[in-house]
Amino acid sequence: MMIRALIFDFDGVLMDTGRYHYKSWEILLDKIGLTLEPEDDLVLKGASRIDSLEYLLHKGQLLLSHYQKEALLKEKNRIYLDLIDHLTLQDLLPGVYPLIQAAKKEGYQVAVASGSRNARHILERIGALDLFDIVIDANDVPAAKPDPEIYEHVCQLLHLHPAETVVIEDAEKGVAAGIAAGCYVLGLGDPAYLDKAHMVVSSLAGLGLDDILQGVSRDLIA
């Protein structure tokens, strides 16, 4: 099958928001007694908002009701909303628009595929949602990756078959996503921690849409 499309994730990938996540959960944690160690970030990379939530609680064995959850949910989003208010179109990754204009040029169809609450929210607000054709984020997908569920979804709305789309995932639990959709996975940075892509580098600067596409021929080949 020929590629038709490219599907990004979004933190990590089209725009480096992963920071600010990390500084908002250590904020968060801070005011409840908890502290947030650098290790704690390969776990939280690519998970939900309550997948983290209640790793970061069993971790600091801190029991809480559901609605004490659902308040420190909502801060935690609060505090990362102020934290990433001074992104602009410039924050995009170095790479990313010119693959996507590459991409467009040549008729392949562009989509944003995210496990977070606000991919669709930001890209608005920064005037980069019109530079996709789809854009699907938690919002619309209940299952959290590595479920393949809103990779299966986006290639259902492009009207392809997943082994006609490219996704480009900065973690494993996104990979693993894309992997067990059936389609094409570009991993995003370290090859030990995304070993199961299948090819891995580690930016998109200088990358070029060909260079992608022989990839996966060769991957086919093989």
Ligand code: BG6
Contents of the next structure:
Amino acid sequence: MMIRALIFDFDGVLMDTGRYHYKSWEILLDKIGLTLEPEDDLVLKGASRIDSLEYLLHKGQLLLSHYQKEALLKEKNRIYLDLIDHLTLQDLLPGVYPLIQAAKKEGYQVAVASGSRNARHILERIGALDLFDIVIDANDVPAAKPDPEIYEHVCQLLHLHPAETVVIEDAEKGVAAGIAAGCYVLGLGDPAYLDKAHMVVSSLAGLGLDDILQGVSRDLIA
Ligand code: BG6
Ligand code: MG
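Okay, that was the form predicted alone. Show me the form predicted in complex with ligand BG6 next.
Up next: the whole complex, starting with the chain shown before.
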């Protein structure tokens, strides 16, 4: 089967927003007497807003009501949006823009599948929405990664079989979602925790379309 589309995750793939998610959890936890630890990032990366909070409260052994949790989630997002307010189109991660341009030039479809409810809004604000054929975020699909639903949904909208797509993901949960959906997966980051991906790179900078197609599967280019 031929590859016909690239599907990008948002946080940590299109933009370096993971660190602002981390920082906003840190600020929020401080307000309720809890501490965020660097190793928590592996759990938080790719997890939905509510799953992240549930994990942190469970770890900190804090029992809160539904309303208290709702208030914290709202506050976390307020802090996060404040922290990312300065980001512009120039802050797309290195290699992203050339890769999208190359893919479009070669006739590939280009999509976004993000577990963040802010993804579409941020892309719109920085003027990047038009770069993509389809943008789906957590407002559109309730099931959070590692559930494959978001990738299955994007493939349906692209009218493609998952094996005709390459998902680009920086989180273990996102790689798992892409694999479970039947997509090819390019991991971005540390191979130690992205080992389920078909191929892992440390950056998209300088990475060509052919490198990706050859890397995810040697027998794809026939
Ligand atoms: C994921 C991030 O993409 O989106 C997580 O990796 C984040 O860190 C999640 O918690 C949900 O994002 P948001 O913007 O809806 O709070
Ligand atoms: Mg991510």
